[in-house]
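This document opens with one chain alone, in structure tokens, the form predicted alone.
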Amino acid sequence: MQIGKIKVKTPIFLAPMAGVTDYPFRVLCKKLGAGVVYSEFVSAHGIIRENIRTHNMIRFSEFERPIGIQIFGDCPEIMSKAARMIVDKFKPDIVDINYGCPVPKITRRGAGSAALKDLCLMDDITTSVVEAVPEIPVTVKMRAGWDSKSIVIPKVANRLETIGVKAITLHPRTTKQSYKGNADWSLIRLLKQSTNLPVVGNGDIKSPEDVLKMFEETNCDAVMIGRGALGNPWFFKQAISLYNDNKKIDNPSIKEKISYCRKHFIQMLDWYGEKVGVNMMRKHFGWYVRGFEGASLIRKSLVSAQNKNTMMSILDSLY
């Protein structure tokens, strides 16, 4: 697939996710086979004030290439100068623009999905975007609507298409649904149908199994994997082998997966430091550990280690 003069050799994308999807996972999962990698949502509002963590939250390496850079606020002019601060700065392939977080913290300050409730303003948001970056594509990931009542597909489709959008990621759920209930497919076919744009699904892949049957159901161009690829970045992996040559990879031994999570564990601490890195990687290993026999003991210690010596040993003593 392309986006905008973007090729895409691997359709199968690593979804933005707070408070996850930082360098270092980012990192594993483009050496897993992912096609293309998003940030962590980053607010407008602190990328103009030029905030430190902000910023840091954007950085990345070459060898991240494609990546998208997730940007989510509720004034037009906020908006289009942090797009072009971004490029101008750090240089992504991709400007994408969140109309799908739910999280009430931020809808309550009008972003995220808030603009569901409000195209008038989502057009703003998106016009100004689109003509402060002129030269990088800017993409959408969004829901489904503001509730059941609400659905705002198709017919939001043509807005973006006519506004310049050169790609659409759908989770199909509402904002009410948070990430409840099921995901609704048919809307992501729904969309399809009424675009020329490239479709990107997203919600409730589970497996690489479920990659394959939501192209087949909806027709979309990618899919976008998010709590799949939660300790367990190895997915990417699976699900493209099933893509490319049919071919199911079983899942990593106990110490492969320890591995991953080893090397997951090292690149945070390089990035972060051992103090921030320690803290962060804490909630990873509780996904990493999924599954293992005494897992919830593992996790424990895990969790209520205080050092990153204490961690390695009780990974080490896995194996």
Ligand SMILES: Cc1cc2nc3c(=O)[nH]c(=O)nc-3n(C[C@H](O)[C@H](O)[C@H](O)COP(=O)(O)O)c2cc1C
The other form holds:
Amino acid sequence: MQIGKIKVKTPIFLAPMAGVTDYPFRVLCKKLGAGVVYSEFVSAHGIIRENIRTHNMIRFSEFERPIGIQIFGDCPEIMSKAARMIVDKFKPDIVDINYGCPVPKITRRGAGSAALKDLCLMDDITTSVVEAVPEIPVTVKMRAGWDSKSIVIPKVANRLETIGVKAITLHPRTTKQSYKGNADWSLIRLLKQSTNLPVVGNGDIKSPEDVLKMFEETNCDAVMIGRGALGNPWFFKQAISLYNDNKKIDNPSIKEKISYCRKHFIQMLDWYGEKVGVNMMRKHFGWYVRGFEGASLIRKSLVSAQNKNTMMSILDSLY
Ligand SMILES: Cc1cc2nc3c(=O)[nH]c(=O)nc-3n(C[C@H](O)[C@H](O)[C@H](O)COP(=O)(O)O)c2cc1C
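Show the form predicted together with the ligand, please, the one above being the form predicted alone.
Expanding to the full complex; the earlier chain stays at the top.
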């Protein structure tokens, strides 16, 4: 598949996830085969204020290409300035606009999925970003609508295509739903039938088999994996093997899982330094250390450990 001029080798993508898809996790998923990886969403205001923490969230390595940097905001002018600044300073392959975040702190300000209630604002933001960075593809990640009475699929597809967006990712839940209920994959199919743009299907892919099922049921061009990859980056290897060669790969052994977790932890320490790395890794331990006898006790001791050495020795003892 292709997004603008970007050729994508594997149509199985890593979803943007705040507090999760930082450099260490993205690299791990990329090594295991993710076709496109995305940064977590980054505030357009923070970007143009040149906030160091915000800019650090955008840094990436050449190895990660093609990479999309996702931005959010409520003001077309600030969004366009932010997109331009990112492209000049970091040169990502894709700029993605977040029209999916349901968190009230974000939508109250008119950002994220608030645009689903105000399609003129969505038009203005999208147009200003597309015009600001004509040299790279701009994509959109959205939910299906604000609530079940205001589904905007397929209405927005034509508008976004005309503005010059190069792909749409759909998480087919409404803002009001947040994460409740099921993602309605029939809306991904409807979107695909309504646009010539590549459609990336997202939502509730929990197993490599679900990847095939989503392709079959929706005819989408690529799929995007979010929660299925938490503490589970090998998801990509398993899904790609099934997708490309129809071969099922067994789940990794406990030893292999711990080895991935250890690699991830080392990258986190390198990237953030010990204090922040240790803190940020706690949630990942909670996701990695699951599904085997005694996991709950080990998880508790890892999450409550106070420093890198204690954490490392708990991991080592699992070998
Ligand atoms: C911890 C977490 C953080 C997320 N952060 C973002 C984000 O920054 N930008 C975004 O577009 N979606 C974000 N999402 C939504 C996911 O990208 C994805 O659309 C959603 O989880 C549904 O896909 P899944 O069922 O595969 O998890 C986040 C989801 C989770 C669980």
